[in-house]
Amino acid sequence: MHSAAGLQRAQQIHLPGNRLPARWAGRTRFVVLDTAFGAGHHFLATWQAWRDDPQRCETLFFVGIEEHPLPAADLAQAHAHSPWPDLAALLQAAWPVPVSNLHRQVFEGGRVQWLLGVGAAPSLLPKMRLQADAVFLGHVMPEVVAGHFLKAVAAHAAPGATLASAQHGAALHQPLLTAGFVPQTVSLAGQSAALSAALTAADFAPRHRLHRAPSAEVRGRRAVVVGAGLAGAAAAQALAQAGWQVTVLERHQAPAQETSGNPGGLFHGTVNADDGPYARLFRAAALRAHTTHAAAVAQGVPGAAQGLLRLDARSGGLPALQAMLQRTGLPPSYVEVLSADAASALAGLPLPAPAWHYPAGGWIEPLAWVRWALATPGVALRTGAAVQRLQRATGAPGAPAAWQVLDAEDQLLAEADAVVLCNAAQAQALLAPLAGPGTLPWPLRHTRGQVTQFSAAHTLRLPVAGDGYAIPLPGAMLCGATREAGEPGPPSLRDEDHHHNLERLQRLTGLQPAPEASLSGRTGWRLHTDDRLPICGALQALQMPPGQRADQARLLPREPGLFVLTALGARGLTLAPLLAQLVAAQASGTPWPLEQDLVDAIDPGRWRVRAARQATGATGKAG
């Protein structure tokens, strides 16, 4: 925690040992990996060095790993005497909820990007996806050195990467060589012999080519996003913020004309007793959604990012919920269990059951959010542009050709280096003519949902969910939504669905419309998969090479420049911001904001993987 020691390591070991700032001069981007983030002193020193350098890289990515992030009060104390109080204050304001996920923040208008992984470095590092140009190596225990840790570091090292550590060189020399790092002598002018002896520096120069998962990075920076609903608007915003020029093509005459046009929607996390991949994915998404939506609300988008209550009337009552929360170890800054009385006090009206309280949950108006996201500089929207076909342009030999997007008359709508399909079920129809034999279709299903709205004066302070939901709009109440399997049809309203929504509203909150109140509403069709997880990321190769190993999603070759973000189900407001940033990171070749196992769970090629595993299992049994 001590700031002097941390700053000394950064300024006298990690920066000079990695030959910084000289090595980032003139670079478009530079990625630093810090395996022992601590209180962030290394980050602050690197950030200040970047600020001070007129030859600095355009974008600095700093990726840190910390198993036990400091409480906010201890972090402030650790930075009490920082030589850069302005930077320390920004870091403290951005300090994440201490849960085991990856946490991303941006500074300097996006030119400094910080990603903090919460977890033990030996177990977390293999799950991360990044290519580091410089490694700040924390103290490594001998038994870990003898194992796989430095090999995991090497798996994340970019060509020409360097490494520096304050650990004595003799203990690291052979493990570094085995991992592909060649120890170097670094001259530290004006520094003591003792400090120089403590420095270990190395260059990444592996003798053999490393086997790495295929990259989806795109060379150019022009993108077309097909669809201007929540998914499309989020993807366009994330790409534009990553430096892309983005054209959004929407078949309707205005954005968010389908389910994304509802007057309000919820965002929040979830709790599972085993804290498995589903819970981790939705927790990461909910925390990112809160940051994004709070910024939108601050800029005038209708909504509130001040918390959400989810009633839970399961058997066992309050003690069962408390025991479940205790097993997960989740902090109250992410979720807490409230009695019915405590939840009622927070909501402002009597509630019938105990509740999960998500401080980072809330509600927002999807249509206004979509318009806000599409207004991001670098995004151009074209409406009335119905995409009918994709094809490759004629390109230079050996280089991936640009994508061309055409309409029903085969007229060119746009040409770009990357295409992101955010047009719900139509994405699969666009891909079908390009797919090779044996390509499995995604198992997609539609669910009809109707919401009900009426004008009302009420005291409900927070949105409440459970069996249905209640959203306190300004001067009105929104409740819903029905759920009925079926194919999309006319968006007509049904009186029986209004009645169903109002019955659930009364059970949740005791609220009902006045007899003279008129009911309005909206109908939309949610798209989801058989496993209830979204489809997101770089598309697997549509013409799979013969003999290609297909039992792991991360090993599938990718279709250059082709991405998808769809099937968000009823959780679009929660999922879209984070998953859009994943697509932008994959396309840009920057550190991913989500762990590899969670990316595998939502990979567009996961059904191919399941089929390959089933075939292997069947073959094995037959033998």
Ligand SMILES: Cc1cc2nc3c(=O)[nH]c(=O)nc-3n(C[C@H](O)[C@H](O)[C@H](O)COP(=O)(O)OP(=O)(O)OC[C@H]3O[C@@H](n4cnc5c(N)ncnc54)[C@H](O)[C@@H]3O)c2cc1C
Given for the second form:
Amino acid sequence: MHSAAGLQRAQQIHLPGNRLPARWAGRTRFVVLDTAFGAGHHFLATWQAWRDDPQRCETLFFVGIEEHPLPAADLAQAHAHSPWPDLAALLQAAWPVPVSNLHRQVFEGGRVQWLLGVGAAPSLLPKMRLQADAVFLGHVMPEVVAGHFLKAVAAHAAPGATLASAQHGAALHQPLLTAGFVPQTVSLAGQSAALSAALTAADFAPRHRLHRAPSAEVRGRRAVVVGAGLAGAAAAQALAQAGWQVTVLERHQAPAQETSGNPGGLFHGTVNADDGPYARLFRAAALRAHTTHAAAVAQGVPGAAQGLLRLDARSGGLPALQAMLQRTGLPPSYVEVLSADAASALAGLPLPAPAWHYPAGGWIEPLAWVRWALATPGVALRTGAAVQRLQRATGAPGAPAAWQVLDAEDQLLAEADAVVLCNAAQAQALLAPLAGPGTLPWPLRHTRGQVTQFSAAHTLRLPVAGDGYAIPLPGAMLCGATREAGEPGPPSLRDEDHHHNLERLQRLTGLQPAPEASLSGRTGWRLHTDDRLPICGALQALQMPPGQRADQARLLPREPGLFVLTALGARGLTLAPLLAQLVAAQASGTPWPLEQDLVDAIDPGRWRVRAARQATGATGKAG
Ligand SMILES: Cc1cc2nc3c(=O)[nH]c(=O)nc-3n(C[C@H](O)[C@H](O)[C@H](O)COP(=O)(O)OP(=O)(O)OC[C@H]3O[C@@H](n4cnc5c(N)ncnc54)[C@H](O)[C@@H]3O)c2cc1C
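Mind sharing the form predicted in complex with the named molecule? What's above is the form predicted on its own.
Starting with the chain above, the whole complex follows.
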């Protein structure tokens, strides 16, 4: 879209048609939904209007949908005549990798938050979770589709929401009325010829009762996070950045003493030929992880966010990988296929097989990352605080009471409006006494893993994964990791595991420790579920009402103020930043950074849904 037309549309249609800026004055937050984001001209105009307004809301959320985002290289051209080159430059720098996911970025120290959904609005919008106060409606398709689409828009309208569109007339007004909006045509005398002579402005005033998925929004802003590993640190950071006062309770005397204490770990995306929910979830998480980890590295956390190679020696070689990549249509800014020679050139040493190159992958030191995230303003860490029990305080009638967190002597450790359980398998133990039949247990499993480290002068420039992995630590090499099912025990090191790690390092990179080098390492236990997906989000009601419909995760009632983030398996570094932001968004009632079908896939109540479906003989996937 040409910038002049986009700018005029925002300033003459969308902002006045939604009675902005007046309607956001004095609000804590205000959410705009733009169904045709284009090159972001509406966003820039809205952002500038927000900047110019002394009565502006505290936080502006701008949610855009765009099926075909411009290539990053063309964006500067599209913004060439923007009256706000400084804002345009910020948007260009934050422009996401063009893959079909939701992409979140923050500006103005978090006071302006942008979420871009890449996909066709009619199919993507129903999967998004947000409450829009103002809708910038793009061009609407023919009537039948419009009716369907506008219902999806209405499903995301907050009480008192408004809508504006450059279109007008019965073809739009009738479906708007059916969807619950009361439209009127407002004439635009003297406006530019680029726009029509009238606009549609509509107020959301549905006559029918709205059926919406239960919300997990919490009223207060005090949170307790139990556990200071990767999950807990990420949750604490995300909540603090969303304006919560967070206390992290950790049973050890220091954070990250258990599974999250390795000297290095990998983060990266994934490629699946079908691009199903698993691939979309891990891609969204990997892109978020890159942004977060790059910021951490820039602030001194040991690591590198400049790419990762994943060797793939499958039969068919390079052509097979190239064909698979072509089928997915993924862009090279997310993943590309390299020959063994090209991968070797990038890695700085000879590699034996072609590789997937993830430019947004990398490695980071989990322990240092945890400390960095816990240092976020608004987060207080209490170590030596082992949580034994949760109970509800006695609250005001009608309002969900705060949670109390107690130790083994039944002493109160903390009281909060929200509790996020990030204490790995122990989350289940804390919930068990509160849970009614069928809520728990989760099918959790542990896998023991050992990493091996030795001092080495090497030329490896990027982490390399495949069968095992090699991480180039400064002046040292870290390789791993073993996998062995079994419950946690003493974290002792085994010589045969070192041997196994070194064998695979040799096959991957040809590297070996010098004969005199001494080996060190670390042992931990990964926590998995039976479907290898994490457990994340608002907890389902622990005492489910009799007769409650349970065939879709999104319909399950929630336990007010109780959230969980655990079972991160072997991918904690990739998953934790995005999933923490999901928890923070659910608790805060702000737009979710993940589509509903992906949230269903990791929902803590998904085993209840499976059981309900089995009981009724239903088939198909959640949601
Ligand atoms: C050998 C190995 C290699 C790995 N490599 C990678 C890799 O390359 N990339 C990657 O992404 N992931 C990797 N992982 C996985 C990653 O380490 C985990 O996904 C991650 O550490 C899990 O973090 P967590 O916070 O859920 O759990 P944890 O780190 O176990 O943290 C849970 C915390 O809760 C605390 N706690 C428990 N109960 C209580 C209580 N009652 N009260 C207070 N505190 C409590 C614990 O003390 C602990 O600090 C690896 C794992 C292993 C074992």
